[in-house]
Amino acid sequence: MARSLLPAPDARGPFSPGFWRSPLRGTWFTSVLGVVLLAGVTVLFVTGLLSYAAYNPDLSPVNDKTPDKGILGFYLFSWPTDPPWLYRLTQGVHVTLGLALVPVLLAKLWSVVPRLFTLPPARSLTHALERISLLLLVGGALFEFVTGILNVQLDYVFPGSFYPLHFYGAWVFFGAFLAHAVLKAPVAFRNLRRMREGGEERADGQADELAAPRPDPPTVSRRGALGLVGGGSLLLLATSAGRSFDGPLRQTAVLTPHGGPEPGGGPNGFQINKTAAYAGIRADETGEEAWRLAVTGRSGTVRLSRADLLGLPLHSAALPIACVEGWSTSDQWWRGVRLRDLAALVGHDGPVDVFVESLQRRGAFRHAALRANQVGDPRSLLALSVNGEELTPDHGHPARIIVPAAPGVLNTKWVARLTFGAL
């Protein structure tokens, strides 16, 4: 008899349950990882949209990275300046949250990979919805874990301004995925309940449709697969969190630019995002005789130099340094000018908004606004030293923005121009 040239059921391709045949996928593996994404996924949800507030962008277009949010802005709010580290734990959390998820995402992408090749693609609209939300979710997580990677490793290859990508991205991505927890969640914790190990039957009485039809023989438990993907994301864990801190844990860093040994010793010897060079400031524009700071308010202008800066009251601040990238500093003892003091030289007696300009010639936040609230904390400063010396010129020498709990780039460098109540 001649031998059948038709391919055998087997090797027809994705379209053919039997093209998958792992022994580990089934509901209750995939429902354990779904369960650790629901958490994760809503944590950085929150922490993302914390971060979108702190960037203050309804007080000022110059800040305003997203002008055409329009309801998605709903929840802003005037972020505060207590606790002076509270973006640091936020964006923290974010960033290192994110990257540890990423063993658990594949993971959870990978189980149920058949799903996405079930045919007929719509057996109902009800199925045809569902699929589609799949697909937004599938996709949307996608865009969201690659854009937050790429701007954690500094490499900004999207098309666009990371900033509406992925503020947009993100709402796309946890509508599908709020809609297919509120579809799946109940399911998924019946199903942990019963901690089936084989996994072919579900907690809703249906057949299993992730279990292969015809398992190759298991070299793995799906417990030893789970524990796989807990030593991964553990793994990155660790090799990224030390960036939030200084000292020996940052060199534990190994897979983030900020990781590694300080730029630098001494009291300027802490984490920057962009140097003067790149910011293309020169030093003849920033000596004594070059310099002056320009502030402006209701009574007029007036024009500081550095040592009239410094013949004014100087007050003291501890405070870190927090970056969207998710790498921090420990708190640094800054010493400078009140901005309130500066308010009240112009003609404010109560705390009121700012605008701030830097002799940075490029980059998205050469100038940024400040509300009343950061500009009234008595621990905002114009700082013009650090640790007991002098700012160099990394760090924004003569004069820079701090303030408590705001993110780094809202830290102006190199100011040039305070405008007050102008917003």
The other form holds:
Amino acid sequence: MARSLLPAPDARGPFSPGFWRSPLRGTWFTSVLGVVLLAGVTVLFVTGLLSYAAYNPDLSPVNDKTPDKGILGFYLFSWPTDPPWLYRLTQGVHVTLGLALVPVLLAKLWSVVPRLFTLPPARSLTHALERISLLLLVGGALFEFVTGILNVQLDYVFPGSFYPLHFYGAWVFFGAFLAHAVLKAPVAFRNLRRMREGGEERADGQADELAAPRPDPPTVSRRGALGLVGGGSLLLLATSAGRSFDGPLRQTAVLTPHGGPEPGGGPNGFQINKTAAYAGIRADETGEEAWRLAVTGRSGTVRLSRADLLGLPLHSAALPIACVEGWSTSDQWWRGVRLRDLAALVGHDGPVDVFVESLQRRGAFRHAALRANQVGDPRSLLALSVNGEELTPDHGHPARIIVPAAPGVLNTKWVARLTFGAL
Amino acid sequence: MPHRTPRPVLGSPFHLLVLLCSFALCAYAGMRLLDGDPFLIALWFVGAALVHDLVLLPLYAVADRALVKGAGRRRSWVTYVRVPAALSGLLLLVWFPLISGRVSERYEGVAGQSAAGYPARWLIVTAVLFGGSAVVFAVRVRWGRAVGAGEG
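If the one shown is the form predicted on its own, what is the structure of the form predicted in complex with the partner chain?
All chains and molecules follow, beginning with the one already shown.
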């Protein structure tokens, strides 16, 4: 950003203050947008950290896509199973709010873009460092929004795996965001308070350093421009939020992945994260004759056919599926064998972790680990049917995991092996 | 650099301290971020800021300026084009992979549902936005001819 070689005294083009003509720019406009982003980005960051914790990355390497996180995982805790809609809420807020903040971010960047071209490029060492920090801030914000928005659309063009890019990128961005908030938020709040009290901008008599010195006549008021930004946010919200619910509400999410119509009808008609075909599941390995569930524990290994499982005590749980991509289903009515009953079958009567392996051949989460509190929850099932009907291949037939409040990918489908015990 | 005038050269010590703390965190996370293809990842990070500031923003600013110039003396009419165009453009920007069809095949394979409807739905939303704007415009012109002149 600070890349001007010659501190030309006679600045021209965008380096000249007179180049910027919009009458909308000014401290009030920027302060309002800044305060909205201060609150919004904080929520995005916290819900993002919660999403990382929800994977229980410190439980097993298979759950952790950023194993060299070091102190950045300082806050990790055992992800609870209550309330069962916890991840549905936190991740729905993370993605939907992120989408709704796109116009706010764009407007904020627009409002301060003349600052990019200030001369001289650095007035002092601190000013030079501040400009480098701003590159991290702006680059970081855009990097996070772009990787997130591409990922929810399955457009994996970014340079590497989504998890480390979005996680470490968030920390770089947040480092710069903290400095910017400490240095600028008091100014923004003071400006807003002063303008509210005085009713007029620039009540302190000083020149508004963000305003154009020679503005064009306005075609819209500052309030009108803010209204457009808010309208953009509302439009993105209205066309996205519905994909956190089944039925008619999902139909309102017309432009969002997993929005609009359901993929199918009937009891298995709800949203699918990865189809059986995509995961490389073959029909000949899931048939009644071929498929056996291997359950290993303290007392050895037992192999169970689907008929054997149906002969065990069956229980029901009404639980949603919530994806890291921000979409979720309403509660589905699952029926199957309790995970803790399967643990008891191989000699674990107390709380115990489990390592789950799937038949699937591709996907970062074909292996997953669940913590003892998740295994012990009476609603945690190896589900065999959903909404009163046998699971379809796309929903994990012959058997799948369903755990309250866990991220979707930890609800392993096409389960082949469960290994209970310390991981 | 002269040693006589430390203040302007250094700047505010408080700012300096805040920035150095911030850089420590950024560097710690940044080293891990760049573990992979460092050049490409750094290019994405810095490129995102440059593409936004030097391509996207000038593009829509020029388009808006052309719109205002094109409107001539009817400046107050600009809003009725600017608002639906901005909102439609925003949706296109955010959902470009789905609307353009570049991820259709993967989306169908992964999620088991068609992505063919997205371009049509975007066009419908765009049509509704422009249509709604035209209705508001027509109503205002008809019922309050003073409105157009009054707005700056």
